[in-house]
Amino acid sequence: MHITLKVWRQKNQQDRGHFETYQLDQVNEDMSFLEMFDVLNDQLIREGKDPVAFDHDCREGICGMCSMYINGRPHGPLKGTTTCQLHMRHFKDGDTIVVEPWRAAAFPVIKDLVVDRSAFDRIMQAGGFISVNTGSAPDANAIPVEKDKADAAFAAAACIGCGACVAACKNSSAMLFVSAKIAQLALLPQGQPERKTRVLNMIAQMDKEGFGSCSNIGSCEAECPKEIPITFIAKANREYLQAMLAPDLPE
């Protein structure tokens, strides 16, 4: 396969950035999208040029680091698929592929296709945890959990924090990510002690980070590689209202 790549190159957050065009010959259709980028970088290094910086780690669709905007869609054209799970057989010989980083004020560009997603870490630090006493692990069945709640919590926990929801949203809202993390713990008995303060703190931190407001268009759900449903956003909104009306919250 012959592929034309138009890749966003940006030295740092202060640089304006620009697209550069590269030609790749003999691309194997069985290559993953990231392996194709490895080939590109090998070619650039042999030519004495700076390779393209991009995030990657597990390459198994688990870590969420492989965040690329491919032909106008986060993670590319396939539904429920991360960039590292996308293969070149889904493109045609002679195709032109445009690759960009996530575009959001809360995700500043570090270099090329790498963005700073530490805003998600700070949101999790604000409330995405439970407080438990240390000691030996409790028996697995010591705390009964209803199956429907366990299933819903597991679905929320599938979120890998890649930021595709932010990239897909016209307002750069992080509400799908935040709501999944809120719902995951709110549904389980282990998450009840901090249930009210958790939702208030996490949403306050989300606003502080500069993410936009949710307008319930649903583009986040459509582009989420783990297909997190926007029903979690409705649950997070209910959790927030209930916490705001709670008379026993600390100042």
Second form
Amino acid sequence: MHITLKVWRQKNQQDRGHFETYQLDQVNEDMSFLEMFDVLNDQLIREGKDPVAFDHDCREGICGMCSMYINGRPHGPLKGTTTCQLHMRHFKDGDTIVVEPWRAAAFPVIKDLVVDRSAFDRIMQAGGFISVNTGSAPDANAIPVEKDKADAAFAAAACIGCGACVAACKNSSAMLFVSAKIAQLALLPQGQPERKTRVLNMIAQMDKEGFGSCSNIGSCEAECPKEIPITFIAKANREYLQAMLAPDLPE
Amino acid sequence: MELDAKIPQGTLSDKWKHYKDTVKLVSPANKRRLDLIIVGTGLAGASAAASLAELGYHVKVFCFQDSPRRAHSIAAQGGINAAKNYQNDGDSVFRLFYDTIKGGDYRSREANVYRLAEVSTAIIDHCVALGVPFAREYGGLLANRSFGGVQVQRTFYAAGQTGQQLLLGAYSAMQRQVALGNVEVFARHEMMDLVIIDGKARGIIARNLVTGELERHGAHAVLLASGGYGNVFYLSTNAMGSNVTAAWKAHKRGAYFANPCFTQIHPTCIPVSGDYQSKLTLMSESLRNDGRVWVPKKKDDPRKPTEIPEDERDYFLERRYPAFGNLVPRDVASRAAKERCDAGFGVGPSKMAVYLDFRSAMERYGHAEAHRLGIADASEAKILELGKQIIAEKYGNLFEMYERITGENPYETPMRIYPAVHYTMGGLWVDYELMTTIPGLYALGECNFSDHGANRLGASALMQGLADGFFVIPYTIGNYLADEIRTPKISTDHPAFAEAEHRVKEQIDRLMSIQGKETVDYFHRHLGKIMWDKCGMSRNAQGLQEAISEIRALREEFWKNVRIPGTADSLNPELEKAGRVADFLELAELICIDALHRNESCGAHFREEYQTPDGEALRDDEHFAYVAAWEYRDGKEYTLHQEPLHFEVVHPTQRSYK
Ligand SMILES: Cc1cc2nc3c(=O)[nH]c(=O)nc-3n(C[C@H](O)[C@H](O)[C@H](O)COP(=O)(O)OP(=O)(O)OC[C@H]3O[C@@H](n4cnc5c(N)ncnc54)[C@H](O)[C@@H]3O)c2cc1C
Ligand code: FES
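Could you switch over to the form predicted together with the partner chain, since the one displayed so far is the form predicted alone?
Then the entire complex follows, led off by the chain already shown.
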């Protein structure tokens, strides 16, 4: 099929950036969206032009590296799907597709479609862990965890840290990402000792990184490729309030 | 050089204990003065960074992705083994050890494998403590399943996302150390070369992938945890960026490369669909717990799989290997699938695929669920629906992934699968302490050759990566560093750094100056095709000789005709790929040389000339019971060093899964 691509081109962080239009004649419907970009880049290199820079690695929807804003939606039109897992059979012959990078003050563009998401790592450093040193753990079955809670913790932990939630949000809030980690660890018995400091520190770091505040619109949930539910945000808010109101009281 | 594996004295089960009791220690005050470099943030690198920093060492870690959480380990699906015997089904440290030695077709070191089995249990304890949400039973305790080549249930899992959950656990432990100031992370950095001073590894040259700058980093020891080299085949289940550069550069500086031809072809992957294809997607081995592999008994059967009745199906794994059935090891399952397809029984448009069918499992689970829920006479549809729910809980994300890629719903119709390159057992030679032949240079995880012999069992790579990082290196590195406490901070002004940096710069300038006609991918694809056709699932002497000359010719053409756009002083993914492909083009030749020299079949290395009458691998223990460790000479020739393998506890026999 024939596809027209309008792609955001930006040399570096300082450059203002602009769209360029490309025509692709032989797009196969079994191709993934990124494979279509491989074909585009092959074409550009052969024409002596600069290929489009984009992030990707696993191409299996799990590493969270790919990050394209496709026709106004992070990761494109398909629910619960990363860009790398989006296949061209979901587009039609003759379509024009607009592709941009994630746009958020806390995710500066490095080049073309590549952005800097290191803010997420710094939020994790602020508290997204359980402080236990190697070698000191009790037997794994010494602490039973109710299956429901374990399953819920797993659902939260399925976040791939891609940043689509931020890109989807008109306030560029990172609350879905942050709340998923807070919820995962708050649901597990292992996460209890640091439960309060964790939520306070992670939220403080999130604010410091320049992410906007959450106004409960829900675009993040709608666009999350792993379908992380917004109920985790409510949970994180409760955790936050509790920690603020009674930082020293036991649960 | 005489290869000394430094295997401790004593009986097999006492070796590691004895080693730990007597190994040299470094005091906390001295640890704070010692710098370590770790290349890689997968399970091996992240766990090593966390545990070494906890001990007090100062650690710098490097990865080429934008965040350490995205290392390729994140993609591991099915599970991690440990000899917990929580299922009361007869598992033990010895059995895990035995299964691994046998699964590896008697080409690994007993002492290493025993240690791996021993520390496996502590890995699960630690990961649970880190908050890894493993699957659990209704009673709240951990659930298990089976993987190929074993008859117990010892695999721990988190749906089909076990690697993700384990890596996020190790990553968060490492991030905690970043916050404490003990670890510094260099993301979007690629190690380009190793720096050696007075015979010891003392640092690396890294390229900042955003600015293109070359940076010098010094340390008292360097640990490579840079993953496997499966992408030498172009199409593989590995992530796009997985590469051999760090290990290969170390090899060129003197680290021996062991058993490079032991490359694992995984039986259950989504078949290739077109020329544009950039990678292959694995369907986890855990699916073979419940999926049955079959082809039609009739050639070119035009019917849909669901229309072919039971007695016209050939469940060829169950037929050939009744004792292990669908759960035979990967090498065996892959060859059996290839055999059926080569004989003309393959299915799908390319005829290069077999079915993986979940219908019986859905029925079985459905019955059990109906019983549990007290539904007396459930209809067939109800049973299937209940069964489907159980299957979805176990493998939901894999089924979705399959449907997304192929457009077919595997709950309704069997999956079509075919073998694909997946894992590399070969890698840098290391001794019992995980040290390479360069003093102060260690290799951990998939980038070393250590524990899996000629074939790795499923769910054992995650175990090995975390064993190396959490529980082995924190002990063994002390033995080296204890003698380094008087060594001051490594200065990057040393001429060895300047020399290495110059070498890197020269290679980059050379690549940028060619400005030929073909893209990097063009060469990579070609290389992959040569390797798959002539050094893939089966190999023969003539094919390997042809492959070697074709690789040489391709390499020559690459250096004359590759075209890299852009500049070297900015983000340039084509330049990154070019450097990696340049190294693959060298490694590929060594893989073929190794495959050609090993005149036997063992594990994943199947030489057509050496097989039993019924098509099984025919080992030659008299001549080849050794690790082949290759020394780099000039890029044309390699010197072979043999490390003989002594089997004191397990006696090699013909591996049988019948
Ligand atoms: C699809 C898939 C599924 C799998 N499922 C399972 C499973 O269920 N169970 C199991 O046991 N095993 C599984 N495996 C195998 C297992 O995932 C890997 O063997 C293991 O994760 C490798 O871990 P590692 O830490 O050695 O390296 P990796 O996770 O590959 O990490 C390599 C690291 O090195 C860095 N790096 C590489 N080169 C450089 C360089 N030059 N400079 C800087 N950094 C560099 C990368 O950035 C990365 O951080 C699977 C593999 C695949 C492909
Ligand atoms: S490339 Fe890994 S999630 Fe898309």
